[in-house]
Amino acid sequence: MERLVAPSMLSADFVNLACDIEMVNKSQADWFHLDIMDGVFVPNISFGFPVVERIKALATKPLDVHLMIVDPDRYLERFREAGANWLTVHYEACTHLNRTLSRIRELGMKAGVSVNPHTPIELLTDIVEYADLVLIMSVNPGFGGQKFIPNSINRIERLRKMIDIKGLPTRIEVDGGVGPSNAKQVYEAGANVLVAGNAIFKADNPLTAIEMIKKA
């Protein structure tokens, strides 16, 4: 099974953002993970279109954009224009999730759906075939640096079983408290893509941290 790493730019140094983007470009990482927070759906505000556009201009790898916002349908086209390759919305934020995921695909992006730690994985049974990716939050979204919720392993395993039974190519991404110490366990539970923020950007050697996560 493939093992991808998506460094979370929320943990990057925004004073020297170009340097951190170049580090990811040179690294063994596969995607740039961008968390968009509105201060309503989650209790934090991150960054918007100007930052996404600047990262896109310098990045040599796909942008994996995670919308932690209310009413994301208003902005699907704008994120496509800003450079998103993968666009993930939250199950909890979408009244008509099927329509939202279908629209993301129509716009030429890969469609993702994310679930918070309290949301039962089984609620995705009738929607997972419309998603190219399912993002399991292994912390409560809104802030970096939180500890991995242990029950997330069970949730990943249940989702992997669901996807495999249906014979789907849907990838499983995991975000929150992931690093070299638990990457192997998360991959073995069935994940394809690991998002890591502080574990990479706060490491003494970010390039080595990325390599350790990828080869766990």
The other form holds:
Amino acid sequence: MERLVAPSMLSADFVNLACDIEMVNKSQADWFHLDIMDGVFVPNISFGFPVVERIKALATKPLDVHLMIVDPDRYLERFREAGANWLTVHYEACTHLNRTLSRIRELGMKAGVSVNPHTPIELLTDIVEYADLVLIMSVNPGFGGQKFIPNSINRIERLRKMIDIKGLPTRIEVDGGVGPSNAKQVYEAGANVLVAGNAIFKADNPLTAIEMIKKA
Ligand code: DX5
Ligand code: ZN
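Please give the corresponding structure for the form predicted together with ligand DX5, as opposed to the form predicted alone shown earlier.
So here's everything in the complex, that chain up top.
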């Protein structure tokens, strides 16, 4: 199974963003992971359209945009215009998830749905075929640098089974507390895409950290 790495720019140095974008461009990473937080769905505010647009201007790899915002339907089009290739909304933030995911696809992006650590994976059974990606949160969303919640492994395994039984191409992405020390276990549980923030940008050598995750 493919093994992708998506560095989370939330942990980058915002004063030297161009340097960090260049590093990701020349690394073995596959996507740029961008965390959008509204201070309502999660207890933190990150960055918005101007930053996404500037990252898009320099990035040579797809933008994987993770919306931690209430009522994301209001902004789907704007994120497409800002350059999102993958757009992920939260299960817990959508009243009409089927409509939201279908709309993301209609707009020409890949559609993702994310679940918080308390949301049973089984609730995705009737929506997973409408998603190109399921993003399992392995921390409570809102901040980088938190500890991986061990039960996430079991959740990845259950989702992998569900997706395989249905014969779907839906990818599984895992976000929060992932790094070289647990990447192998997370991939082996059935994940395809690992997000990592602190483990990459706070490492002495970010390029090596990316390689270690990718080849775990
Ligand atoms: C958390 C964000 C993550 C975060 C991951 O709410 O969705 O993408 O940046 O950071 P680390 O890898 O440091 O846990
Ligand atoms: Zn994220």
